[in-house]
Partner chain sequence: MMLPFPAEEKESHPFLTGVQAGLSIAIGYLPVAFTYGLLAKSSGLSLVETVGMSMIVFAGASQYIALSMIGAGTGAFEIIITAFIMNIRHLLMSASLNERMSEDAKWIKAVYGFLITDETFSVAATRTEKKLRSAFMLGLGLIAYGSWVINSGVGFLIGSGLPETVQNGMAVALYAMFIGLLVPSAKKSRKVIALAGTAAFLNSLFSLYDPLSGGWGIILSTLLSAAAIEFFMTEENVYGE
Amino acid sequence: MESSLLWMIAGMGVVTYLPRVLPLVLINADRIPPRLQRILKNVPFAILGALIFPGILHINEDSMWFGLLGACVAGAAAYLNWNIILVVLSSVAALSLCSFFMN
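Coordinates for the sequence given above, by itself, in the form predicted alone:
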């Protein structure tokens, strides 16, 4: 392997690692106001929703209803406090049945 490629990989690792470790080192969790801590706890869920929602609408080129059906089934299963594996499997099963009966 060329040394320039190794340096590039090492540089990408440092650039990825620094934003993750610097807040842990520089910010004391005791100094963050409780209200801001509550807001920051919700950030991963908001980002996950923002990443998943466009994929739901564009899962099938013909119709967005296919993705919305899967999202509704998964949402209903999650609302019933099912295990995450059951939520995923119920959504996959609903979409499989839907595609089987549609074709």
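Positions refer to the first chain, counted from 1. Worth saying up front: this structure is predicted, and the values here are computed from it rather than measured. What changes on going to the form predicted in complex with the partner chain:
- A rigid-body turn of 22° separates the smaller part from the larger between these two forms.
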Contents of the next structure:
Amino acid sequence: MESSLLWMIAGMGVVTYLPRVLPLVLINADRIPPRLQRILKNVPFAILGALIFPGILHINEDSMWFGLLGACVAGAAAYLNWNIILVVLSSVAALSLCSFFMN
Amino acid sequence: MMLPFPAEEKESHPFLTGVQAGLSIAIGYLPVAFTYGLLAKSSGLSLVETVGMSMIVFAGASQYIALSMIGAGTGAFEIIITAFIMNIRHLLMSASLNERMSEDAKWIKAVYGFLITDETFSVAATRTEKKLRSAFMLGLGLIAYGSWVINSGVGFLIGSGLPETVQNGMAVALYAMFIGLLVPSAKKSRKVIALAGTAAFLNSLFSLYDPLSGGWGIILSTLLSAAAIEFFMTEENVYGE
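Having seen the form predicted alone, the form predicted in complex with the partner chain:
Whole complex next, starting from this chain.
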């Protein structure tokens, strides 16, 4: 293995690991003020919004409708309380078909 | 009445519950890791380097960016700094998860902390249990990790791509999973809708401004949304009721 690449991978590993682990091992969850606790409990739902948009619009270079269609299929399946795996597969299947017919 | 076992023992072991919960992530990672393996090969990495990066870094977006930066001849230092900026959002996830996890030895937390990704965090944090067990987090993280590492190698070895139509469809997999995680909570709580909507709106705005696209935009929009919505909707709860 090329050694500069090895160091790069090790460095990436360190800077990725530290943010993952420091809050877990350093913060005492009971000592956080209640207001901040509530904000931290909001984080998952806010981050989901930020992870989905606008990223999903760019999954296809040609058209953002592609991503929007995928979002609608996944949203509908999830709204019907389908299992999460079915939500993923139905959206993938819909877009594969769509891409097949567009070519 | 005396029960021979505590009622809890009848349920499946939290590790297995975690593995089950992580299956959708394992599926979602398949095409992403596969494509990473493929790109790594065409960027000139060896099999060991390709799989090693997946094992040591375990962060999709920064691995992709590292490949394109290697391709562009960027130095290792810049690549490491970029990975740091991309992944600093894990600070937020780790701090948020810390509120939900059962107390456990620090070294165990240090082990499952390694397994925090956008996806494992989202699956864990949207669970309805009040407290999550370390074993659950390990099961969830390890199946996701296994899929990531193995499929990186498979992508490298198989080399040629999946059919293009399937590849086009697969690109939506992780987003579909995020939507599948968000919708059930959004049905129960207006606050969840407000949180996700505000963050999505802010992140879309930030993405138009180059320095904030990528890592920082997600952090800023998440923090602003989580704090502002808490201010306006203090009375409501994100877990329904």
